[in-house]
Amino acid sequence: MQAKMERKIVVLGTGGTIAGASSVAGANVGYTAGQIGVDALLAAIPGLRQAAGGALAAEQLAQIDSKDMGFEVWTRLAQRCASHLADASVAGIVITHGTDTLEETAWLLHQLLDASKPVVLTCAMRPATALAPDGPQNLLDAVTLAAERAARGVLMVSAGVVHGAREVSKVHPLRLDAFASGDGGPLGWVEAGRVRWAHGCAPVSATPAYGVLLPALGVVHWPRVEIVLSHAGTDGALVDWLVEKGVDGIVVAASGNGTLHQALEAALARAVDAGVAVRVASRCPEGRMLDLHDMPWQSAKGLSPVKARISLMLELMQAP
């Protein structure tokens, strides 16, 4: 009789504050991110294997401060996630990540991965050497969520709150509950070692819009897409300079319902005429712009500027 395959949770370490350390005992700030290996992080948390409901495996993919996240690490992370998701013995994936660019990584993975299993990002606002670090509980909650059989797709958990990849954003520079999902609200909570879904059931996973690009990552060129802010007194010179330097795409963080300073609007029209792809997002942290009409560019379809940038890069990569 064939033995039953043991389910395992794979934890991929990328560094961040959750792996940070300070030379000042107990300090919450003034630390260096990405100093403690993922194996050591796991070993320090009681009950982690029990929360996994089976085996735990760990890989150190990177050891960086997430403010320095780039295409090379994104490529390795996406491809390793895809490989583990294809492994029948893997029940779910946890990614330890810095807070600064976590929402960008979450959206990239959502766009690339066919995640019929949970891919859970987690983080910390205090380093591992703090007097009361938040990383251990966040990591325990992430493993609990990754082991939840109903969970699907790219998720994020911090301070006990479960967020989706599209909605989640960092909204505070210091407090422990630094992430929110705007007016969309959280997907659920991890409470006393159990997942409670906000609407009584887990969200369904979506088909990745750019999954076909996965094998080509690391080979194809990542398009250069920059973010420009519409603000009082802008003159559009930055847009003209970017076009001169060969930018492939521009995302504009517009005011209100997609409104643009007239000088910036004129510069963007020149960019479109030069063959540059332009998308318009709103600076507002909540709500969604109405669709744009009779304009030479498209709206970001409710995405934040940083997430719109990722979508536009992938769109340009997939273009014939």
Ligand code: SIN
Given for the second form:
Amino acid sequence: MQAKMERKIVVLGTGGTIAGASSVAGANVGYTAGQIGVDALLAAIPGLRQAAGGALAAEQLAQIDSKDMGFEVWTRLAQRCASHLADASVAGIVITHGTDTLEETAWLLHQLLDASKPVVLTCAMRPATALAPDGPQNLLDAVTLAAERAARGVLMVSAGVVHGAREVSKVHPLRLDAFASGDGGPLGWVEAGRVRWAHGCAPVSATPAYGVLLPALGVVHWPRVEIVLSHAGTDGALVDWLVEKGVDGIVVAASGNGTLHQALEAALARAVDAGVAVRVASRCPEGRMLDLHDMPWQSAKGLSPVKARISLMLELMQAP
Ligand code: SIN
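Starting from the form predicted alone, produce the coordinates for the form predicted in complex with the ligand.
Next comes the full complex, and the chain you just saw is listed first.
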């Protein structure tokens, strides 16, 4: 009889406050992110292996403050996740990440990975050296979620709340419960070591829109896409400057339901004439702006400006 294979949860460390340390004992702020190795983070949590329901493996993929996240780490992370997802001995992946750009990484991975298993990002708002750090519980919850048979797709968990890659964003600079999913609400919760799905069952995973780009990510050029804000008193000069500098795409964080200052609108029309791809997202943190009609640009389909930028980069990368 063939022995049953023990499936493992792989934890990929990228840094962040969850791995942060302060020289001031117990401090919650004024620390340095990305100091403690992922092995040490795991070793400090009792019951983690049990939550994994099998073995645990860890890899230190990066050790950064996520404000400094960039294409090189993104490429390595996406390709490493793809290789683990293809490994039959891996049940799920956990990524420890800084809170500041977590939603961007989550959206990028959602667009690239065929995640028929869970890929769970987690983080912390307090450093590992705080009096009451939130990282250990978040990591335990992330491993629990990654080991959950029904879970799939790119998810994140913090403060016991499970969010999906599309809707999640950081909404508070300090609170432990710093993430929200806007109108859609969370996908579920991890409560006392159990996952409770908000709608009674786990969400289905989508086919990644840009999965074909994965193998070439390390060699292709990432298009330059910048975000411009429509605000009172703008004159559009920034857009003209970006076009002059050879920008490939511009995402506009527009007011309300996609409205633009008239000076900015004129500058964007010049950008489109110069061959620059323009997408319009709303700067409102909640709700979803309606699609645009009779405009030389498309709406960002409900994505926040930072996520719309990632989608536009991938779209331009895939363009013939
Ligand atoms: C970071 O994003 O790496 C630092 C801030 C945090 O994790 O809360």
